[in-house]
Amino acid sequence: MGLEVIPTDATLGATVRGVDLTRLDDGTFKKIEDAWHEHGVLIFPDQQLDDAAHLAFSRRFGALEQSIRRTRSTGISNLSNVQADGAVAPRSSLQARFLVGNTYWHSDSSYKRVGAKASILAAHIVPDTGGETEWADMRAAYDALDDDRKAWLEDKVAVHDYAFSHAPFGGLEILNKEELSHLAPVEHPVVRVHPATGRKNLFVGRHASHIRGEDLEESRKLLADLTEEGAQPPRLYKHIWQVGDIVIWDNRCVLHRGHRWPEDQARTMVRTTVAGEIAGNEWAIRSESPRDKVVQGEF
């Protein structure tokens, strides 16, 4: 049986079967890329990729994104509550606190001048219950707005700020002053046009602090409302992970969040991030690096 793309019941997401991601020819990859543009999220069950294969598949979509720890040029991150000694990190630890931030709707790296293009997440250890990942279709969220709201938002620009979104979860503790200096607030349109499909979508989420030129608190509430209203059925897909699953999503038009799980159970996910395709993107890794390895955190 050849490649099969099975859409979910939501406005986004599809499961892809009949393909081995370690043995992709160009024609098959083109079908995968086209399906990704259409569905925003693709689920590949039971692929069991090692880190090298995960990196190789990710690079098919473009240059990988550099760590916010700029001394590291790694293209792969270990999102885990398991410590180096094998024990589950205590709730009060920086490692555990940092992961809590991922349970809020966001687009990866939108706090950078060029946000991420794609994220590719693989399940290595899953808890007995909880720990799902959920995605929200911001294309359909934009389509659902009335005409007056679309018109008002058309020229609005949101300030996305790493310090605003990460400070409550230990994000300022993991970086030194020089690293933080590279993460000054940036601006992105609230309404964006997808470069491959031409569809408009909302670009909001936890990293969006406020709207430039508008009242701080009022615009902050508006952005939160747009996120909450947009992330409603039928625009939601939630994936229950099995070890070996791998999922790719489009950060340019999709928000995501993780779900909590029992704090005494281990969960380890490995993620790559594909850099946004804008000339001069200072966060893009231009070539493979001998320093590519798994590192801890959302880096």
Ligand code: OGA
Contents of the next structure:
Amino acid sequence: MGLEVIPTDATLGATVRGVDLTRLDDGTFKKIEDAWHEHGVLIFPDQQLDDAAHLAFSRRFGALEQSIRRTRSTGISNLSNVQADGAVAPRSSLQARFLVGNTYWHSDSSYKRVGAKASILAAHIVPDTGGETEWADMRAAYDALDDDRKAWLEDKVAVHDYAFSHAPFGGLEILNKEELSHLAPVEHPVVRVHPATGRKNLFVGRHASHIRGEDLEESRKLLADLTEEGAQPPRLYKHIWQVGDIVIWDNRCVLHRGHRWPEDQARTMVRTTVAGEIAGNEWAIRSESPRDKVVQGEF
Ligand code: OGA
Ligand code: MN
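Switch from the form predicted alone to the form predicted in complex with the named molecule and give that structure.
What follows is the whole complex; the chain from before opens it.
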């Protein structure tokens, strides 16, 4: 059975079939990596990876990224509304509230000095309805801007701020003082060039608070508008999960968001994050065996 890459109808995303991610030779991995660079999001149906296989596949893309709960977790995290006792977390609980933040367009870890390279998400428990994940192609969003706007944005720098984006969803409550001290606001260019493809993209989303040197409220609105206008068809792909699916996306050029689901139903997704490849990235995990799992949803 050969590797098959089937693009979606949108400007991003492709489904990959004919491969077992637990047995990946270098040639097949290279084809997958090339397809990932081209499509930004790859969907691998029916892989049923356990955590060890999920971690091993993730490490093919680079060093894993340290979670925001620095001292309490390592390379793999559960985004789940299932409590440690097996019950579904009530809507008012911190665990459930934190997950709601993921329903706004974002690039994982863009509030860190070095944002994430890849996120790799596997469906373990899916609800009967809802709970889809959606991605937006911010390369195509940049391409669609008119020349004046491209020129104005070219040298602009956005402030990305964990406290700004997470405070409404309990993000300050889930971290201790030491963990929060590593999440001071950071700056990233609004227009970035993808290191592998050379394509420009709009680097915005919910963590982007405002533009440095511009009016705070006006630039906040502008960033929100860029996100909203960028995340429109044909630049959108929405995935309806089946248990065992695994998806990898490129946080350097696509945004994503989750959709709500009936709050009395369980949903458990397991995620790894590949660290951004910038020399001296303090969020990259050097150790080889991150094994702990956090029970609360996080990212
Ligand atoms: C994530 C995320 C959304 C979802 O895993 O980083 O934002 O649909 N997930 O669970
Ligand atoms: Mn996310």
